[in-house]
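Shown here is one chain on its own, the form predicted alone, set out as structure tokens.
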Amino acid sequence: MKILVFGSLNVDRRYIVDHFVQPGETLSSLSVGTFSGGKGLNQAIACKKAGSDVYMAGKIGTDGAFLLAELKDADVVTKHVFIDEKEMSGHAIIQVDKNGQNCIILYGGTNRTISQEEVDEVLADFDAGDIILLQNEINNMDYIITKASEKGMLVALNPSPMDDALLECDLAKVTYFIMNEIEAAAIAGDSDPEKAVEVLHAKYPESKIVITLGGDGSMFFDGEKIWRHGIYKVKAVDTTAAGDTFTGYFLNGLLEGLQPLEIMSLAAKASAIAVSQPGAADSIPTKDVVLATQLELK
């Protein structure tokens, strides 16, 4: 069974502050460094690094090469990456406090101009059975969910960021959503996550659903039961690529027909690693350091 990630392939521009910047104020970085980025190439090489047969589907400009040549590094498939010789690749500005949390401005570019002839021909090699997952920073959302839903394919839904146009897809055809708890909100109308899995679960009855909750972990509603799981104690650094880490190791638990528990145990130590480090692909451990780190719950 195959991973086909579908997605955004970004340009970083990350710059460390001592704060978030504020309306009307100039304020000076203490550094600032390009990375690759977007959270399809994140999610592809974090299901990789987890253990997956990943494959990659996106756009790029002439400026995302580095991108391409870091997919490849990380052994993920990247036939079906299109490269737009006019566009720029899409790239985000992200600010890092002191704190390791995080503030993102999104530039589409590319990621933006996917046909749907390309969306076709990426699919035709892909069968029933294989996962499909996506996120929100691709354009022809909704017709990527239908085609790969008709051809059987399992689809893993990471709705970020959330926007109108991503409701209007039709999502009941979504098997899996992994989501935080300001994403699930959004679609549950309801702030509560336990009752927006409810919600969730009445209107999507054939989907299972896991929420992120930050400092509160994680819960996973696999159609009959909700698990939960803690979060692993370490000093933040860079939370860029926490959600990322998370999805590309449930998903891969999921394949190896892991429990529950295991899965989301892998998920967030892994998650927990990255964050304690800067960056973003970069930050995201391989199975074996996830394997022999030893943390504790908090």
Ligand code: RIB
The other form holds:
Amino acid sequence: MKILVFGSLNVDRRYIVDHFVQPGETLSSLSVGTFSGGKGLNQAIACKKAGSDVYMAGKIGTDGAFLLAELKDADVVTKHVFIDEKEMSGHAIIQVDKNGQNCIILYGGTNRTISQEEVDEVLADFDAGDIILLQNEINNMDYIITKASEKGMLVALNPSPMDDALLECDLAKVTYFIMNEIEAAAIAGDSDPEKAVEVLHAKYPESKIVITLGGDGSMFFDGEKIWRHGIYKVKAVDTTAAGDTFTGYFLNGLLEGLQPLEIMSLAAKASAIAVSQPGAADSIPTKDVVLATQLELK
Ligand code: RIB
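Which structure goes with the form predicted in complex with the ligand, now that we have seen the form predicted alone?
Let's see the whole complex now, leading with the same chain.
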């Protein structure tokens, strides 16, 4: 079974700051670095490092060659990454503060110039039963969801960043939702995560639902019951891509048919390790590292 990640590839410019810049303030950063990122690229690498067979589709500009190299180094298949000669690659301006928290400004760039013909070209290489993993940093989301589901592909959605256009998509076609509590509240219309699961199950009875709850860990509704797991203790250096790491490990665990609590534990541990390292894609651990690392639950 193949996982196609159809999503964003970003050049992440990461600035370490004393605090997030305030309105009207000019703030000197303590250091700067350029990293491979984008929720699509990060999740493709997380799925691959967790053990899946992964294909990446998306679009970069001529300035994004290192993004392609990062995917290739990780053994992700990149033949479906298009190159746009005219537009710049997507990029993110990321502030990381002393506590490792981040805030991000995105410019979509080539992530938002994907045509329906390109979508058709990519999907032609995939079959019923393959998985497509989507986030919300590219254009033509509704078209991709519709066409992939018409082919019988299973749709996994990490609805991040949430916006009104995504809420207009036919989310009944989604088999796996992997999201945070804010995204769950936006889709369900209820900010209580338990109630959100009830609403989502009533609306989308075939879907499995994963909700991350920040410091309170995560919940997983497998279609019958809700499972819960906590987070692991680490010193936070950079939270960028923590959610992407969790998503990749979770989806891989589901596809491997692991037990719910085992999936949740692996995803939580992988994401804790990512938080303890700088960068986005570079901070995602391999499964060997995850298995070998001893961490305490909070
Ligand atoms: O989820 C983290 C990612 O969000 C970063 O790598 C940045 O590119 C933005 O897409």
